[in-house]
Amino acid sequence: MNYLQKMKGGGQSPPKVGSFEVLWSWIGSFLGIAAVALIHFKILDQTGLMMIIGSFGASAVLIYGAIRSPLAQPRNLLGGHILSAAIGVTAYQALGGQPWLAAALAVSTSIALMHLTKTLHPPGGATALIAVIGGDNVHNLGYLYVLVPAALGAIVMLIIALIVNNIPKNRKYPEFWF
């Protein structure tokens, strides 16, 4: 196949989801992000720690809106954020003087490690990137960034996903754990 012809696509667009699915995705994402943000703003904000990072918005799309996706399963959610956070902190500490290089190394290494560990979770790439470009609030956390916000935030969102995604009879989460 010609290289440029590959870019045309050729498959069909996925079907539209029903109102029921939209509603439960909205409820789950609202409660998940609200729980993480509430912990951040009411408990941790005064301590200098953080709980909410931008990559959790993308995780919400997966674990509340695409619950059957292999990328949305608990292993991927937790492993993707935790491994990527550790790689991002390491990249920043090793190459922080060259942020463009640290950013590229953090994201690409995170993708490779998530593939190797079967924990591919696209928001993990953002978690790694945030560790590099997140500014002093993030950099001052050092490896604590792996635990709070990455691990703890993902755990809170997972708990909400387990509760909310299993309320309707026609939804089931997770598809697998390991």
The other form holds:
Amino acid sequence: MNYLQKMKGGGQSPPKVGSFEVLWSWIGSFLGIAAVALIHFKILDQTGLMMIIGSFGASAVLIYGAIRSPLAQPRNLLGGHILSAAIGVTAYQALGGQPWLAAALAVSTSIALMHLTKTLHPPGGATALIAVIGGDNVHNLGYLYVLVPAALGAIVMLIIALIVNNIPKNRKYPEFWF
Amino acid sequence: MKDTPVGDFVPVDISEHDVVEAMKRIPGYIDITPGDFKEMYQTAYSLAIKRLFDSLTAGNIMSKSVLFVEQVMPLVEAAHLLAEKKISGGPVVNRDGRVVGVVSEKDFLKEIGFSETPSFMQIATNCLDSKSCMIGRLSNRTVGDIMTKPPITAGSEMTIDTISTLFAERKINRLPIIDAEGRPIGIVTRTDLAHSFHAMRERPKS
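Given the form predicted on its own, corresponding form predicted together with its partner chain:
Next comes the full complex, and the chain you just saw is listed first.
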């Protein structure tokens, strides 16, 4: 298959899920984001800390909407956010004067590290990027960003996923822990 | 014997359509494309088949009480022996006990002047017409004169996958199994092979 032929695709797209799956994805993600958002806006807002970052929206897609995916399992959710957050903060602190380079390195290195540690979680790339481009609120946190919001937020979302995803009879989460 | 092209043996293959149908029946969003799943299934399937085939060797399936005849045995005596034991052939050994050939009904028939595999009626009519019956040729000759040589043999570690390929490609019906010194320790016939496939299906499912 030559280079241009590969671009044709040619495969079939997977089928649409049933409305049952849509409903439970909605319920799970509503509750999961509600939990971190409540903590963020009602408790931490005054303190300079934060609980919600953009990448959690992406995590919600996986851990409430594609719960069988290897990318959505606890190992990936926690490992992906924590490792990527650490890479992101390091990239900003080392190369903050060249934000374009810090941003690119943060994301690419996070992906490499997540691959190497079998923790690939796409929202982790966003977590690393936010550490660089997230503005003063994020920069002021320093390495605390790794614990709050990254680790703690992921843990709260995980708890909601465990509670909600196991309610329906033919849904089960996780497939594996580590 | 009809040759079966290997290509015809492709088992019922899985299609992307099957995968899509299966994905519809399994609740939840499954994070893989039908094409990738199909490829993974086919690879895993061939690995499983290979493991199954590799798990049985000549040593597992061979008949251990192998009847062999000596190279110098007169043909008439050998014919009596084969008739008495109700077998159609076996390995031939030299004075040291090493396998040097294989003798079977086919070799006898060839010697009498029949080619390939004649029917019983062909043989009967031929011999009723006594002028053209060459069965007399068999006297005064030894097994060594008519045996098929060099013999196709195998060690006890050969897998049934390799054995079945050997049977098909070399058009043989029996395979003497020999030890390191070349002495017969068993024989695998087409019947043994058929039984081994049957035994594979009987295995408990895990």
